[in-house]
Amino acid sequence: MAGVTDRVPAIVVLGAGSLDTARRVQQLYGAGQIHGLRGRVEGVEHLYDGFADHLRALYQAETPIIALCAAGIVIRSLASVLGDKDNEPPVLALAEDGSAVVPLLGGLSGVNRMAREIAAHLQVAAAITTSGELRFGTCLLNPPAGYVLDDLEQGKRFVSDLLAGQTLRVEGDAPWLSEARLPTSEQGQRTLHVGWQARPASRDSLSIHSRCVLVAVRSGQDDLPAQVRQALHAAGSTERALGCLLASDSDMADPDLHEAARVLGVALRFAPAASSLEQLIAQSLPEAHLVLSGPLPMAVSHAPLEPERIGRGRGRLAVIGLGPGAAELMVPAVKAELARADDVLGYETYVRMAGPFRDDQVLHCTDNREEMQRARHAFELAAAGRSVVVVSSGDPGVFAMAAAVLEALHESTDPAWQRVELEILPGVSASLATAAWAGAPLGHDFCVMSLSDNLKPWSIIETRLDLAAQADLVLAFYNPISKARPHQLGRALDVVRRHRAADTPVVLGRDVGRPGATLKVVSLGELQPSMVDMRTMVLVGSSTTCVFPRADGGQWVYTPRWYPQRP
């Protein structure tokens, strides 16, 4: 679980009354996500159905829970799955007007250092009860960021017997214990090791690692987290204290490289191309005190490696699509995505529907008719290192920013562009949305279409229309009717009528997913342009589209699966 404080916490809420405390901790966390009770709590980042089921299902995943309610209540919710205490996650218990935060499970994956932290903010006391932390002020079992605890089990036999009364001789620097209540002698009868060498196992002693090794690495080397262990050996450092890789910025594209990271759980970092390795290192870690060099030169700092401040990462940009407007429908994967994201670029209004944003994310809110500067403004972001967003409404590649993107990056000379880690992620369209709300209209072949004609001629559109209509598809138009063009819907009937009975099912749905939403059934015969604006989705059925009564007043549509057999 080390790291798990690093996650994304999920602040869960029960009712309204809790929101104006909810808020306040997510301020205090830039990206948690507040979990609503769906009918009870609105305008949140996630709705759920079911507190226990939310509850444990966030537990299993290993999410950090801030529970806005009694303890009591998370207590049961969460009994029936508690585990191994070694591998859980934070959860705390905060009163809905928070006056009172109480950590619950998690000691060793950092909840005390959570409760404190959002006790301070608050302005009230935490309820810490850790008999290791109420005597000594510290947790030597959960060190903070970048130190890391060589043995738990040793550690947990370690403190016990600091407790039972036994001295303490710390070696090393372990700066955040400066303040801490230790039981301290230079003539200790325990002995706490804090550096970077690998120390054999010894029932007198503990040692925590500080995290302060770099390890340049380079592009085609086989089986490289082998290496990467091989060379720590060798050099004497432990595992453990490996901080960060480093790499030239020509390989950053390299999945290899990637792997390896992720398989030795560290960053990977990116400077520009030099002579050797070593100078690799020298150029983006001139402060450290010890250069080894090898087949895998290595670098050891003074104090645990703060990565982001070393070379600099890959750049990340992903296009990723709202869905229709409600919260609800949009995949937790791009939810996931905002969170995470530096810069979110888009059309202001799908940008206003992607927030709320954290302070220090940059919004760069564009016209609706300039897709390619913002694509291309996207890449000089992501090529710069940071994590960009580009916004689609619906599913952005459905007549979106998916295709602009990947455009400007066909058209582009420029290697970095090419470097940026590029990812396309899902949403549900506004086609889907609205045949959902009726239905079933899309359940047979469809063909979807747009009928503005600002990026294709009309001719081709309507030559389109011509064919899919004689084939006999449902169709779906996006862009149907503007003020610059009142004209093309008429038109575009016109050529469906041709093929089409006037008794034909057509859904409207308007505005689908969003306040006001409307959704109305006519016939073909019965359609007029009037009845439809640019925020409208049209939906023609085909010659099989039914249509019967719903029990609420309203009408199911289905396009049956079959399709009847033609002589």
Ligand code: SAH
The other form holds:
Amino acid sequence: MAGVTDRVPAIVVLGAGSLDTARRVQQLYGAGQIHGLRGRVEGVEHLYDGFADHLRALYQAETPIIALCAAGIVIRSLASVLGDKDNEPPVLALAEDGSAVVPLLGGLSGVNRMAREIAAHLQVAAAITTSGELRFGTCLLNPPAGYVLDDLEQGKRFVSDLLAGQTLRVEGDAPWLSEARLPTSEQGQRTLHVGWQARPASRDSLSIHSRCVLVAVRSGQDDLPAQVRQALHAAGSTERALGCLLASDSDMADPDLHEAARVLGVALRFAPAASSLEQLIAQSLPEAHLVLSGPLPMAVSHAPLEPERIGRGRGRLAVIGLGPGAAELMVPAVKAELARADDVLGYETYVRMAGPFRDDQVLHCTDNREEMQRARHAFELAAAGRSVVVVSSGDPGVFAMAAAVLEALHESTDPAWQRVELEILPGVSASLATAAWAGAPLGHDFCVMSLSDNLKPWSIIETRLDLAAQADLVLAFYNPISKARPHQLGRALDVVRRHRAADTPVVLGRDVGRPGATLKVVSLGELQPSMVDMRTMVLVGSSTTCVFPRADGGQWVYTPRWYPQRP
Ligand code: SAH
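For comparison with the form predicted on its own, please write out the form predicted together with this ligand.
In what comes next, the whole complex appears, and the chain from above leads the way.
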């Protein structure tokens, strides 16, 4: 549950009138995404169709919700899916003009804290109604980041005891409680323990663990999570006090270590190789107290660990495809990657298309031609521990950055580059987006070619065109023409026309998925290079590609699944 409030909230608006308030809240959450009703709101990160269905889907995905509408609408929308209150995301209603913030659901996942944050940001009062919180000025069951409650059920009993008049003694360091109005006394009947040690459950006490323990790990150990737990228990601690795992740089790419960190729900950080794990800890956390009682060395710090300040993380490099341009055609994994990026590299047009970005995200815009240099720069940043995104339009593996990035890695002998977590995330390529708009011209075998001879000799283009046209494949042309190459499309079409009839359908998609998009269907006989520019996708049909009128006045183009038997 601690994870829920870490999630990026969805700021849901119904109309353009609440966009100003939504943007103010978005500033507060940095990565928060605005979700707008399609047709009523434009220029937001996410569009939805039905308000109630969308709210329910967000709630069920445990996404924190800030809905800019009447509280009643939110209540009615979520009523049918309300579940277990121990496991629900924060849900808040926010007045369109920002004048009222009402926490509705998710008391145990920090809704009141969010309400206070938003209220402070908008300079209004939060409508807090939770009794323990009103009385004590804090929710004991929802300690701040870096602390975890040991047992929720015990916690609920504990708070009702305090509400019923019992007094409290706090043992350990709980800085966030100094502002609270708790019924504390030296002789308190109930004890709140704050620290890293495990304690047996009891009616009279409650434990909140400080996540101040670090365990050092290395590759090649069996069942690492079990060993970490064993090390914690041997030292009298608990998994809930674990704040971070630490390993040597040389183990950075080991999947078992990352899996262990995932299973244990903590960050995995790295430090330059040392003679022993103890030494690794001493280098990275010199002020902590070393504990060597279990199978793995560990260190206890005086306060919750801040993993991002310990050693460094494994750098990540994602080569992503934005799709043709429209936000709806961008895959969710790509959106998530853009949200986590520290650095974004790419051709300026595509970087702009991938935005908006937060102030803390660094944009590195370069010329379209500097692919290898950009790929190397991306590895340098990622090898230093940053989360780096290289953007391409369409799909990154189709005449775009993915191959350049892999070539840079293949050429490199730098172990730091090899350890970077590299992932290629696909996108909807221009040929596919154009084909879908036109119908299904790529419904049978097809061939994809770039007509640019910047990186390959023109003779190979002509040979391939000749053979592909002869093989009766549908042809998809990327980079069909440019100012520097004005005559080549004509020459390419001469080759194709040797094998294809003049009535062969040709689809021209320009700026597909972008403002001002156009789609034209012409015959191969009619096709002139002047109808095409570098923002056009050209799909030349095969002998079986058909065209027929559609009800809206346009035309459908498709290539059937079958192929005539040749005698
Ligand atoms: N990686 C990209 C292709 C890059 S090559 C992809 O997968 O789509 C650039 C060529 O792609 C352009 O010259 C044009 O032919 C085509 N193209 C890219 N985006 C397009 C769009 N939105 N509409 C039409 N053609 C596009």
